[in-house]
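As a starting point, one isolated chain is supplied in structure tokens, in the form predicted alone.
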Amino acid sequence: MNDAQRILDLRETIRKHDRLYYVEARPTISDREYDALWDELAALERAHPELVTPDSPTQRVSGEPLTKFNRVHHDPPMQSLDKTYDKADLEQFDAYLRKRLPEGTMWDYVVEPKIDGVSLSLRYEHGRLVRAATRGNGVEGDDITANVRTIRSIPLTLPCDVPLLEVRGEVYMTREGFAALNRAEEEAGREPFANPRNACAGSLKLLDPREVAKRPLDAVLYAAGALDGVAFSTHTEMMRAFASWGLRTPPWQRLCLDMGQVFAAIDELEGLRHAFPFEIDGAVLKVNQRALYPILGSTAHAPSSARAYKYAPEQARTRLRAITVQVGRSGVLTPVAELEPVSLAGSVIARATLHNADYLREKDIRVGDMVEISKHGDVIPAVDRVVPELRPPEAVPFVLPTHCPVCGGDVERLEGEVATRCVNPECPAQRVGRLELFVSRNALDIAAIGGRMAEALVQAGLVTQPLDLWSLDPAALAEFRLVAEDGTERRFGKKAQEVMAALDRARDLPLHRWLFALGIPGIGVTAARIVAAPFASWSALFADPLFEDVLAFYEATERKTEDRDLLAGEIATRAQALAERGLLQRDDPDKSFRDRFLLTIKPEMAREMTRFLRSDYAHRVAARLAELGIDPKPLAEAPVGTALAGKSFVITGTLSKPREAFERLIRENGGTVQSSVSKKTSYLLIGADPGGSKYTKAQALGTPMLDEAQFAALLGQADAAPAEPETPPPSPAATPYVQDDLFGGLN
């Protein structure tokens, strides 16, 4: 079998397993087997970029962030549904249909869950997804195709050749995914989302599809818009066709002959509302016979053939007995309400999150209050409001502690954050999170130590800091007992050797991987590469005052009240030192310092690196690395004289491979990558659907533009494919890590 045929077979196999896993919920292979298929396909496509197609499973996340969403016209319009909380209104709806339809007309009803998500339109042409859009105002919505392509339950191709098939439905976030996202938001010091729908809507509005891919989004399709070349006599027939093509349809449905059966179905669904993986807020009642829809017509707001019945929100009242404070893995202090136990939504609630100090103050929540609670997303117990008329006279406002309740260390609240944090990096509450990041894929890639093993090692006292991994005894690690979710114990066994081998490999990983592994706030994968670039090694970085100089330069340029001559001299001194290191690019030397320089290292990078390098924790890390004989180096520089030496590139549009692959190829051949077009840009590398601002500016400046073939020719490698990154892009099953803020402020 040749490579082209193998690529086709792999794509079909992966699509089959995507459907089994994401749509039918009955996977037939393990995650490892799936990842092996995906990795083989990615490798073959790297070797044969001319065979890459937009609908390949490897191409779900590609291109650069959008600058804005284009508008999409809906024809027919995307309508909402008329809603009611009263079953009597549904009886009136049935009576209305009997008056409106010709005498003797027969029909039945379909009852489905009303999913609390964000409306979505998918347009398929000859089986290929060509556009996805939000409802917007019903007539016009936003084109969110790039974002929707990242949702793995939405197929990029359908096994049908229908000229036009527009399917409509709902994007949602599972309860489990919503809870995990909010935990990550709070750990990062950001305000949590109020409910899954808000989280879902916010995710779809992100301009960077790579960020959308990290959100736990899913979709259900239950309606049709424009159709050409296909017709359906009933709604149930249409749902069967959708399901046969691999589209996810509502997981629960009842066909009802009369209103008695409709009410029974609505009651049955309400009893099951907490059994679904997503949040539902009611039931949808639809006429099953689609031929009746044109006769019934619609209002400007909603079709006359359907109604939504909303369930009453579930709340409970209880007494708030105490407020305790938990410390998260990044040091965030979270107040927690200790409640008199009360039944709510199928479970007994005794505790509820109070989020942060602002939440307490805004809702004026006090110990002793009678409060109303609900489950946000049907998952997270939360205090919605205080019942003021039942407040006892002794209730007083709660104040967060001034010291960490776990370690007794200082706490602080940084400007612009809602979170209060423990600033002691040795706090036991932070150790597990730090270890999980350290061993993660984009860091040192110690795959055998997952979340459960990391927590167990910390709890057992074997690892207090990530570098303690090098002190582990292989024999003792092999005998280490890990408790599984079902309570059973198992030996770590042969995985101990995997850990030791991975630790040996990690010694030689490049500096930027180590910087990311240390969990420095604001220093993600890309920033770590930028920060590492000027240094010969970790020890050189640690000893150099560069970041203090960069920070001082920015602070000097921001001050406006000091003596102008003194300020100009200070800026000039800092600028000269940075320019000598090649960190400052100068345009016209006669321009003012403020307009003259473009720093590679941004102010926030310099600020966070300065905070880190001044911390006691950084000094302990440096000492331990020296003991271990580990001094990470940056990636080897490309030899001088390569085809791209001295050339700078800006990339725009969707290329045959992920953008990171082209960035790496440019750097390995002596070139540099910029984020925006300037006079210093040598070339603009253009893929499909290029960004308008970059293209327009390049035209205005006369910047040469290259497509992929011209870029390959410039390299002198007409058949070359982009080099594989030293860490492959995360597989579809990978879970992103949220950066921890581990260190205190500047002293």
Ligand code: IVH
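Note that this is a predicted model, so its numbers are computed, not measured. Numbering follows the first chain given and starts at 1. Just so we're on the same page, rigid core means the largest C-alpha set that superposes within 1.5 Å between forms. First, how it differs from the form predicted together with 2-(butylsulfanyl)adenosine.
- For T610, the Cα coordinates differ by 2 angstroms or more between the two forms after the core has been superposed.
- Once both forms are fitted on their rigid core, the CA atom of G225 lies less than 2 Å apart between the two forms.
- Annotation: Cα of K205 displaced by less than 2 Å between the two forms, core superposition.
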The other form holds:
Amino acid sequence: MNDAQRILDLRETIRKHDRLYYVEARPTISDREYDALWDELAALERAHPELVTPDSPTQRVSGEPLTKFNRVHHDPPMQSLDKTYDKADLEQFDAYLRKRLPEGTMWDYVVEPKIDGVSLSLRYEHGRLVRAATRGNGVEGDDITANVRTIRSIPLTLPCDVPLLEVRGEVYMTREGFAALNRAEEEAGREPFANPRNACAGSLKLLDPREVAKRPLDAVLYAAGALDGVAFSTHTEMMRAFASWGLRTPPWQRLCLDMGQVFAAIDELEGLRHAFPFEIDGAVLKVNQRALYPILGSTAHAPSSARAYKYAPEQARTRLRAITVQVGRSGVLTPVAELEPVSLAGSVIARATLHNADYLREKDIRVGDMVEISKHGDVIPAVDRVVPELRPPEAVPFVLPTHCPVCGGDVERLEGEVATRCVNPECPAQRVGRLELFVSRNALDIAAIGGRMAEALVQAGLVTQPLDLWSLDPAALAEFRLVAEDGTERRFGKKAQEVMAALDRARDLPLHRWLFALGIPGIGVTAARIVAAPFASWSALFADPLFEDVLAFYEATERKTEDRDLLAGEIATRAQALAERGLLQRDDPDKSFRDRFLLTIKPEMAREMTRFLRSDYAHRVAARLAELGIDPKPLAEAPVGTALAGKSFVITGTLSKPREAFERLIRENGGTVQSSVSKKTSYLLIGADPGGSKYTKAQALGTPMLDEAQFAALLGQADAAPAEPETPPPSPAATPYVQDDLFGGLN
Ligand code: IVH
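Switching conditions: you have the form predicted alone, so give me the form predicted together with 2-(butylsulfanyl)adenosine.
What follows is the whole complex; the chain from before opens it.
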């Protein structure tokens, strides 16, 4: 079989397994076997970029981040449903149909769950997904094709050749996925989503499909829009056809011959309400015979052939006994309601999240209050409101502690965050979290230590601070017993050797990786590179007052005091060092020195670095590193060049090597990489089949474009191909720094 055939074959096989896994929830091969198929396809497609088609399973996450969504027109419009909370209204609905339809007409009903998500339209032309859109106002919605393509249960192709098939349904986030997403949001200090529907809508509005792909979205299809070349006589027949094409249909449906059966189905569904992986807020009652739809017609907003019956939201009242404060792995303080136990939606609730200080204040929740609780997203118990009439006179507002309840350290609320955090890096509550960060891939990459191992090591008291890893005894570590997910206990065994080897390798990892690993607030992967760059080693950084100087400089320029000039001299020297590393943007003569400086070490970075370096913790880290004989150097991965200093790049199209390699090359030579073209973009690097929006934007803005050869020329290299990680990149071409250029903006 030749490669082209094998590619087609692999795609078909992967599609089949996607369907078995995501649509039918009955996988027939292991994850490992699936991964092998995937890797083979990806490799073949890399070798034959000309054979890559948009409907390949590897192309689900593709395209560039958008700047906005295009509008699409819905024909027929996407309607809503008339809803009721009262079963008597459904009897009236049935009576109304009897009156409207010719004597002797027979019909039956389908009852389905009403999924609480976001309406969606999928347009398939000759079996290919060509467009996905939100409902919008019903007549016009947003084109969210790139985002929807990332949802694995939505087929990119259908095994049918219907000229036009517009299917409609609901995108949702599972309750479990919602809970996990919210945990992560709260840990990151962001406002959590109110419910799965909001989280789902928010996810679909993200402009970068890569981000959407990380959100746990799914979809169910239960209606048709525009159709050409296909017709269905009943709703049930249509659902069967959808399912036969691999489209996910509602997981529960009842065909009912009379209203007695309809009510029984609605009650049965209500009992199952919490058994679905997604939230349902009612039942939908639909006439099954599609031929009757045009006769019945519709109102301005809803078809006359269906009704929604909404279940009452489940709530309970109980007394708030106390408010405790939990400290999460990243140090976030979360107030927790300790409740008089009460039963709600199938379980007994004694605790509920109160989110953060703002939430407490806005809802004026006080200890002793009678409160109303519900399950957000059907899972997370939360206090919705207090019942003011039932407030005891002695109830006083709750104030979040000013010190961490776990370690007694200072707490702080960072600008722009809703969360209050414990800032003590040695807080016991953060031990596992800090260890996980330390061993993570962008940090010191000690892959043999996973989440469970990190937790076990901390619990066993073997590791309190990440640097304790170097004190572990390999033999003892091999004997260490870890409880696996399935509850079985296993020796750490051979993995101990892997840990030791990784710890050895980590000694020589570049300084920025170490700085990132230490979890200094505000110093992420990118910031770590910037703050590490001016230094020859960790010990040099530790001994150097650069960050204090930079901070003082910023503060001085703000305050316009005298010592500014004094500091400026010192900073000029520093700036030169930065410029030599290609970190100081100095190519634009119109920019003041200060502005150019701002492009590198930002005030927040200087502030956090200063604070960190002054802390007792940093001194202990430094002492321990010295004991261990570890002194990380910058960029041991690859020396830095300055050929691209101050230049910003956007990359589009398929290049001869993975995009990351080019990104790395650009960064290593002092340039920056952006995700979309703007006026500030210096160059668009284009490969084969350049992406639409970047290319057109660059054309419109007159942004210079480079192909790989021109890029190589710019780098001063003969060969455009970026170096493999192991081979050293080209030697830096130092740009002389013009001293008097510095003061242009200061005077
Ligand atoms: S049929 C003409 N079936 O509920 C509209 N809708 O409140 C066709 N919904 O906009 C809708 N589950 O987004 C239908 N099984 C189901 C549904 C469902 C949820 C949503 C849909 C609609 C909204 C109306």
